[in-house]
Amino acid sequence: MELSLNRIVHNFGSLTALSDVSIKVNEGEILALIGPSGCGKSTLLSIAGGILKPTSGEVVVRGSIPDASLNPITYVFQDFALLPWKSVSENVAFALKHHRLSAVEIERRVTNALERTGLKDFARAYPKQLSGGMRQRVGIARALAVSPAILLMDEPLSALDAQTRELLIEDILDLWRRDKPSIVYVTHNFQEALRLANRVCVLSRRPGRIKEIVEIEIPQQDRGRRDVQPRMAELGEHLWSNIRDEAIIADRELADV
């Protein structure tokens, strides 16, 4: 499925968070959104997912909903959003409860999601028993259980240490290669964006506008190769130069609030 954001403007009272943002997320691609703090990345994601209604502009979804999809547009949040009194399998099953599914189908979907995220052996564990990376895998498994066509990921790795983040980047890529959902991935880390995305959309500081859309022409599976590292470093420097000065200004603005 394709997702188009057309001339999006969003105000919070007298504050304009987004101004005239238009972008299309192609079927089966990973689009990363980066920009300085407060530029409206998460706001744009909330508008894309229907959580927020834009002040003006429209969100258009095109394409057929896959037969197995219970929730075509699905979120993965930064804070895991797990229920601490439920086990891993119960947290994943919770996403299915309001759908008219048999107990057998729920169990099948939960088992499949746990297997795909490496959590099968932790089905009876509780969130407090898991590391941060494992808790985020539960959040991803819960999203996968409804078979989304479009996955919206709001800084899902930002609370994790570098080693865990690296492992989960590989997990996300493996899932994407297998299922090919369209993914909108919000991050403040341009290195994450470089590892994951087909294209990177750079937003300006508030009010957020599109400064540039950078296409990463190197296939994801080749980005760790030694011979492409000069090009990857060049792309990283380009992205950082695009947001560096505005990031400094944005941090000062936030500190002054």
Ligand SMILES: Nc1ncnc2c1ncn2[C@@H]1O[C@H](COP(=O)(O)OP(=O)(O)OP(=O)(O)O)[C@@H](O)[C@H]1O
Contents of the next structure:
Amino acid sequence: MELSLNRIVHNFGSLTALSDVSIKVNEGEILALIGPSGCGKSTLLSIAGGILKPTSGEVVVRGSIPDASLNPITYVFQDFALLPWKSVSENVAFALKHHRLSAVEIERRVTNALERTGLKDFARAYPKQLSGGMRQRVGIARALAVSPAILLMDEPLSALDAQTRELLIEDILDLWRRDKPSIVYVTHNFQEALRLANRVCVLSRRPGRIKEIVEIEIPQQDRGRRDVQPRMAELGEHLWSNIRDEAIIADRELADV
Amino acid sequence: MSEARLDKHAPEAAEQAERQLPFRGGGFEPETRTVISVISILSVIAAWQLATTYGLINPIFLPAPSHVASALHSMLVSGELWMHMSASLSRIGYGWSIGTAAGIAFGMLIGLFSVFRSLGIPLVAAIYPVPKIALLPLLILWLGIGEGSKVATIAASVFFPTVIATFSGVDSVPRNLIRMAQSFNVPLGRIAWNVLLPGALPSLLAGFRISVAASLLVLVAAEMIGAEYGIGALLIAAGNLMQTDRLMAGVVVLSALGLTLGAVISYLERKLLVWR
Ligand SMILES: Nc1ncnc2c1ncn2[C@@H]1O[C@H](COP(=O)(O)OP(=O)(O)OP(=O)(O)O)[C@@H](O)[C@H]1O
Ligand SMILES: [Mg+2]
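Output the structure of the form predicted together with this ligand; the preceding block shows the form predicted alone.
Now the complete complex, all chains and molecules, led by this one.
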């Protein structure tokens, strides 16, 4: 399934968060959305996920929805958004319960999602008993349980420490290789973008508009190889120089407010 | 270098001496010591008993605890106490349940929809401070002097704090959780039941404490104004006859009732809020 955002403009009152953003998410790709703080990345993702109405512009999907998909466009939240009063398996089941599935099917989907995220032993635990990394795994498991065609991830790892982040990047890549959902991955960490993305879309500071789209032609599994390091470094420098200027100016602007 | 080098400006000699680091406190953690609580209550009762026995207090104004106990005992044996208790319990049971159910429903509506919010909050703000017992004469006109008006007054006294506890509880549910549910297309009813209500539960249970106290207050007042049976009726009758031992027995029963209801709420809090 493809997702197109066409000429999206969004204002919060008198503040223009996004001005005329058009972008297409191709089937099965990981698109990283990167840009300075406050440039409208979350806003854009919320619009893509249908939980925020844009001031103008349209969101269009093209292509068939996979049969098993209960929620074709699915969100993974920065702060995990787990229900603290539900156990891990109940949290995952919460996304399924209203779909008129049989109890067996719900159980199958929950178990499967928990297995794939390494949470099987924590099914009965409550969120407060889990580490940050585990909590975000629950968020990812919940998203997987509905078999999404497009995953929208809003800085899913930014609340986690560096080691956990490293582990989860690997996990996300594994999951992606298996089902090949399209992923829109918002981050302001260009290293994360370099590890994960097929394309990196750089947004300018507020009002957000697309500054550049960088294609990373090296397949994700080869990016650790020694011979591609010069190219990766080159891409990294390019991205960083691009973001750096924007970030410096955005930072000053924020200080003015 | 010495191990206990605390103060750079200390003279050389002091720098050489080893000193223990003083413990500076681990945050204030007051705890209730059950023994002390029991002893303090017992000593108050003992002092009261002694004061009446030695004639420091006129037993007409304040009977000795032993007299209160024997009055309580005889009322218990004769079944009189149960007659009053059951009348009061059924009033408070009906009144509290009706007020709570209506209050939660209305509070949810205020938490969910702008119409109800704009309509409800000023209304609640205007009526909440009115002592609900003031409505009793009006409710008697509407519903008669019987049970209906008493139950309705209790329900009214419970309704308002419950509405406030419910909608402020709903307001305190992180918006992100609601957005999460919406992003999975979860229908409104399920969001209300699985997200808003559990999220509002801590506030709701705190509201129960207030509403239980309010309902006890209104119950006794309403029964004092016009009832044949009930703890309030018992108090007024005993007062008129200067039977202070029976009067105090009624007060003890009320205290026990309040404590029991408080304990039930504490139990619910422990059971229902394990996830916190
Ligand atoms: N509900 C809102 N009301 C008013 N302004 C908002 C609202 N949400 C976001 N904004 C503003 O819109 C701009 C874009 O916000 P957004 O959250 O999309 O940025 P972001 O790129 O995700 O930032 P970050 O990297 O900090 O997450 C910011 O300046 C923010 O202050
Ligand atoms: Mg954001």
